[in-house]
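A lone chain, given as structure tokens: the form predicted alone.
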Amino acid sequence: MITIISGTDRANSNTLKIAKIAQKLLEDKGEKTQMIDLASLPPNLFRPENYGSKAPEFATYQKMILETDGILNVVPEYNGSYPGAIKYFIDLLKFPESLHRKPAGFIGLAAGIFAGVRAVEHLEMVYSYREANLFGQRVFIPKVREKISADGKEISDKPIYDMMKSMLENFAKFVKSLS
């Protein structure tokens, strides 16, 4: 099972169309996935003190964290880095075992010319801090709205679509050989 982590709480946001093209994707080459849109955790969550005790609701998130195979980031740049909602989200999961020795993928994306770089090279030191398996084949998507189709569904620039089927074929690959 790969579990794909739309990386921002924005709602209807273009890294959550990303991040289902990903998901069709992985699943028509026979992959199992499940997603974690964090535009969709209750707001609960994001309070102060469950940094010491967890709220209840997040059990869930945990348990697909725990027993996944492997984790696909789709992750946005905002200035000059990840969405928060992201960092508190890992911040938020059991440590060490979260993602230890976790197979870990990342695509970023953005509205400028840049792809995500920054923000898929900060969250590759979080995971890296948190001992995951950092999977080297990345792919970054500049100027996102110009590269989906209009229903959201479909990468429109076949260089880019190539780049992530290749290398969705290969993350799925590659989680398999460390499990």
Ligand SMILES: Cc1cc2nc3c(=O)[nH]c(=O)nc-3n(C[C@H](O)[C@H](O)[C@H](O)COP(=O)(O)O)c2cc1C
The other form holds:
Amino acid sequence: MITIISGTDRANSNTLKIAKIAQKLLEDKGEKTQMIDLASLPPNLFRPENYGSKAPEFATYQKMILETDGILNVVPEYNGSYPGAIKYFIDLLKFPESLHRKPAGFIGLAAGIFAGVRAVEHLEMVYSYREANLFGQRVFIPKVREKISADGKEISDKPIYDMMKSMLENFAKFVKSLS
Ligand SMILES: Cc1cc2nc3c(=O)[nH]c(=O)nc-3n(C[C@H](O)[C@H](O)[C@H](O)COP(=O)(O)O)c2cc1C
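With the form predicted alone done, generate the form predicted together with this ligand in the same format.
Zooming out: every chain and molecule, the one shown earlier first.
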């Protein structure tokens, strides 16, 4: 099972569109997947009390992460880094067992030309700290608004689509090799 984290809580995000395209590509190759859309987290998770005793609703997400074979992070660039929502989600996860040795892949996207490189590389530092197994083949999508079809279901840029397909096939093999 590969868990895809759509790494922002912004409504109607391009991140979720790319995450769903990635999910379909993985499933077309026979992989089992599940999605964690940070925009769908119950609002009571975003309260300071959760650093102490977690709201019961978090148990579902904690279990998904503990039991998954690998995590695919789809992450947009916000202010030259990744969104706070994904850091907060990671901060709620049990330490160290949630991410320790967990295979982790990364797809970055941005409205601008730097394509989420900074978002991915900053997030990789967090996963490295948590001693995850980072997958080296990454995908970066610049000017993302021009690269998604009008219905939001396809990547209209063929080279980027091909890169994503190749990355996901190899990530699935990477995950299996470590399971
Ligand atoms: C709070 C915020 C900060 C952003 N900062 C950047 C940025 O630093 N660089 C950039 O290229 N785009 C930036 N963007 C634009 C996003 O990259 C753009 O919205 C893109 O579609 C991916 O984000 P989304 O998943 O929210 O749609 C920012 C967007 C938001 C909401």
